[in-house]
Structure formats: C-alpha cells, structure tokens
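One chain is shown next in structure tokens, namely the form predicted on its own.
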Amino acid sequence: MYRIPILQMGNTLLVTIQVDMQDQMALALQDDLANKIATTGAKGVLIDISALEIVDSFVGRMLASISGISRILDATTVVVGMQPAVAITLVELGLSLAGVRTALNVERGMELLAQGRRENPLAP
C-alpha cells in the first residue's frame, strides 16, 4: 500500500496529499503522523490537500481526528490548500471540520503556526 510521506522542517511535520486518499491511506497516515509527533516532538503540522478534488465523508473525518490526535500529542495541525469544490462537499455532508484550523496555502498555514508558537513561548 502506498503510504504518504511526512516530512519534517524543524519541529513541523509537512504532509502533501498528492493522490486520491483511499480509506486505509488516510487510517495509515493518521497511524504514521501520531507515531511521527510522539518520536520527534513536533509541535506544528501542516497537511496540503491542494491537489484533493474530491474527499468523502470519510477523509473528512480523519483530517479532524488528526487534528485532534495531533492537539492531544500537543501538536497544532492546520489543513491548507482547500479547493473552493471540496468546501463545499464537506459543507454538504455536514461536516464542519470544527477544532480544524485551515488556511489558503502553505505559506500562510505556516504563518498560522508560527503565530501559535509565539503566543505559547514554552513551546520549542
């Protein structure tokens, strides 16, 4: 099964989804992020689902569990990339994504993690 890769740039974790993320894809990921945030100590993670054009209610799910398994490892997640298509669908199917922080592009999720490390100094 092909697994997406996790990058790591200083204490943020970097995933791009490149393909269509199939149910055990996403499971995978979510196991590989929360072993990859417990061994490094990231405190920041950045997921780009710019090249999603579709995402079920199932992915959906995920990337609020991540998020949440990240906040419980004390790590920030924030989505980037979100196609206006795939809004709207999430939208749709009734998932909010709440306790998701999202941002336009790469540029600005890492602003918006940047932001949270100076607002909790104690973080590294």
Second form
There are 2 protein chains.
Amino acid sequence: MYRIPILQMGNTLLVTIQVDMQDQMALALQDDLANKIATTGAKGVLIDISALEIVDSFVGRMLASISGISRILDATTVVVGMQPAVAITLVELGLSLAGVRTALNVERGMELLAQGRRENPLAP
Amino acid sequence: MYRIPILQMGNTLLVTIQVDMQDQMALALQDDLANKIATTGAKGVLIDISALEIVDSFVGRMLASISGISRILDATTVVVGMQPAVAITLVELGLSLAGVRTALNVERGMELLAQGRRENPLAP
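Given the form predicted on its own, state the structure of the form predicted in complex with another copy of the chain.
Below is the entire complex, every chain and molecule, led by the chain shown above.
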C-alpha cells in the first residue's frame, strides 16, 4: 500500500500531503506518525497541505485526529501551506478545524513550534 | 495537472517525491524548481525519494537533470532517503547517478549543504 513518507528534521517530523486522502491512507498515516513520534521523541509535527485543492470534512477530521494523537504523545501539530481558496471553502462549509493549529508556510510553522518550546519551561 | 509541492526552509528547498514520476510531472518539477530557485535565491535543494521503491533510468536522468539545472542556478542538489534495495538495484542496472550527490536522510543532507556553504568562502 502507498504510504506517505515522514521526514525527520531534528525534533520535528514533516509530512507533505500530495494526494487526496482515502480512508486506508489516513489510518496508515496516523499509525505511522504515532509510531514515529514514540520512537524518535519528536516534539513537533508539521503537515504541509499546500498541494491540496480540496479539504473536506474527512480531511478536517483526520487533521484534528492527528493533532489529538500527537498532543497525547507530547508533540505539537501545525498544519501549514493551506491555499487561500481552501480556507475560504472551509469557513463557508462551517468547518473550523477546531484544535488544529495552522501557519502560513513551513518556516512560520517551525517558528511556531520553536516558540512553543521556549514558552513552556518544562519542555526540553 | 498534479504538481509536486516545493517547500522552502531558509536557504533550502525541499521536495518529497511520493509517486512514480511520469514525463509531464518530471518536466513540471524541473520548471517549478528552476523558477523557485530563481525567485527565492535558494542555495540548496533536497529531494527525498524515501517513498520510491523503484528508481529506473528515467528517474535517474531526471535527478541528474535537476542537479545540473540547480548547479547552473548556483544551488546544490542532494538526493536523500534512498531505500537500500533501490541502491542495490541501481548498481546492478549499471546506473551510477553520476553528478548527483546523495545523503542517508534529510538531516544528513542538510548537514552536507551547510558544510558546502562553509567550505566555499564565496558562497553567502
């Protein structure tokens, strides 16, 4: 089965979503990410969705679910690169991506993660 | 048409190849990368191929071609994440990826790029 690769950069894991997600793929990504956070001790997860032209409720739920899993495993998730048209459609559809942090691009997302670590003195 | 997203992180562009490349997609990636190097002034290009289970002569030529284009535009290309089985097959097929620099993973690739910049006093 096709699996989305997870890249490690220091304390951060990076996932670039390039194709429309299907059920199996989303479940596999959740599994792989949870395992990777556990084995690497990563503190941040960046999910780039700049290639997605549609974010429906299924993808929205998947992003929220990944954020929730990461949080329990002590990692922060930031969704980056959302196209403006996607944001407009999301709001029109009434999908608010509750519990999902976002940033304009990968660099801003990394800053957000670094900031979070500085602000929390308990974090390494 | 489906286009592979290019992520910018500081001076480096990151591309994750997740699907088998076809002619049009490879040409689009070359175009997009060349334009992105020109507009951002990036000094390094990281191409992650950890999701690829087959690297044939077409992909090999594409990687060599991207490396060549980047070099002319004053950026270094490093191919990272190649699966061991892919490396074995490449050598068995007599494909040597001439002119393409490789590293084990994204982190090592970034080190290689940083090192290259330090060693060349003319580079910023």
